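Have a look below at one chain only, the form predicted on its own, in structure tokens format.
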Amino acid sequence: MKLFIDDANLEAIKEINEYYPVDGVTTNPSILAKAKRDPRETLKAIREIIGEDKIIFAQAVDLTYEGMLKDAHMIIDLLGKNTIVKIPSTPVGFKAMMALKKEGIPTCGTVVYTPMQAYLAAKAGASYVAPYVNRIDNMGYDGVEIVKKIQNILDNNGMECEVLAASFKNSQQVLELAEYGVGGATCSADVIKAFVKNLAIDGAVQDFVNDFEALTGKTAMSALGE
């Protein structure tokens, strides 16, 4: 499974991209507005902090068909290679999925709450699909589970397109989708962090180091030959 960091702090981007396993940042209009910046500026900074073979997703944000095509022009040409444009999942998000295929952009369709959203955002031509977890769970549905419909629609039907799990409230949520095999998972820099967040955790590690430092009268073992 594919892990993003679902977040425009360049901060915490810095600090998740250095330290754990992430394949690339994922934002949207309202995680940009966060930042308080020129969202160009703030993509920009973002693909500078990740490199070029990293992936970065950013959101076609005029809902016309005409509107949606002129942004998902610009962020290529913003960000380069390795960028995926994100379109709602809609009729006219659908028809602007198509077009863009053809032209060789790939597209994300995002805001997916149903599997049917789904369904035809990969017909259309979508590389990833992008299922709000939380957000469907409030909606009285288990979101989870729905993911999980996602991802078997689209095996089952041979489609060359990836689940790109998003809107996180916890990590069992991540693990649970990671164990069934989910092709991709977004989450905040908060939630990233949470992973290995454990007090047993750090108390073992800092055991070791007590261990050793009693016997040895140093912290590392590469200290031994000075």
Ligand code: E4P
Contents of the next structure:
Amino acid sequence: MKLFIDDANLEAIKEINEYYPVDGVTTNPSILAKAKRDPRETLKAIREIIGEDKIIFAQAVDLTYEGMLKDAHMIIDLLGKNTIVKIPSTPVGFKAMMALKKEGIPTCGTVVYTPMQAYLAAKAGASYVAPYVNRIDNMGYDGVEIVKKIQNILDNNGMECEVLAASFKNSQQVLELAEYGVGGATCSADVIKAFVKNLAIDGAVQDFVNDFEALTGKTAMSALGE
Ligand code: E4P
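Now that the form predicted on its own has been shown, please provide the structure of the form predicted in complex with the named molecule.
All chains and molecules follow, beginning with the one already shown.
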């Protein structure tokens, strides 16, 4: 399962990108709004932090077909290779996905609440589909189960499209999808950190150092000298 950070906070991205094995960064207009600066500057800064080999997702904001294409071209011009343009999974969005596919611009069908929406986005040529786990849970349905259903639809129809599960509020939701083998997940820095936020882990790591220090008076193997 690919793992992305769903954030536009540059400090958080720097930290997660340095210490955790993430595949890139996802954003949406609301996330960019939280950074309170020109979104183009934020996106460029994110690209600089993660480098050109990792993936960045940026969303087309215009809701018209022509506007989506213009936004998509601008995003690609701004961020270069390994950029995925998020397009809402609506009828206008499907039309844009089909056109962008023909141009060779990769898209992610976003704002996915139902398996049928995901199916249509994948069929329209989206490279990813992004179901919103926590928002689906909040509507009284089971977000994790819906993501599994979407993964099955993609697999059973041989569709060249990956799941990018999004909108997580806890690491258990992500773990269950990793166990199922979904294509990818994108989470806030806090949820990623929660994967290893565990006093048992911290205690065990420190115990090893304490025992070594009790034996040698040193806290590193290299400190013992040649
Ligand atoms: C990703 O595609 C979504 O934009 C994002 O994860 C939604 O998360 P939220 O429900 O926490 O806003």
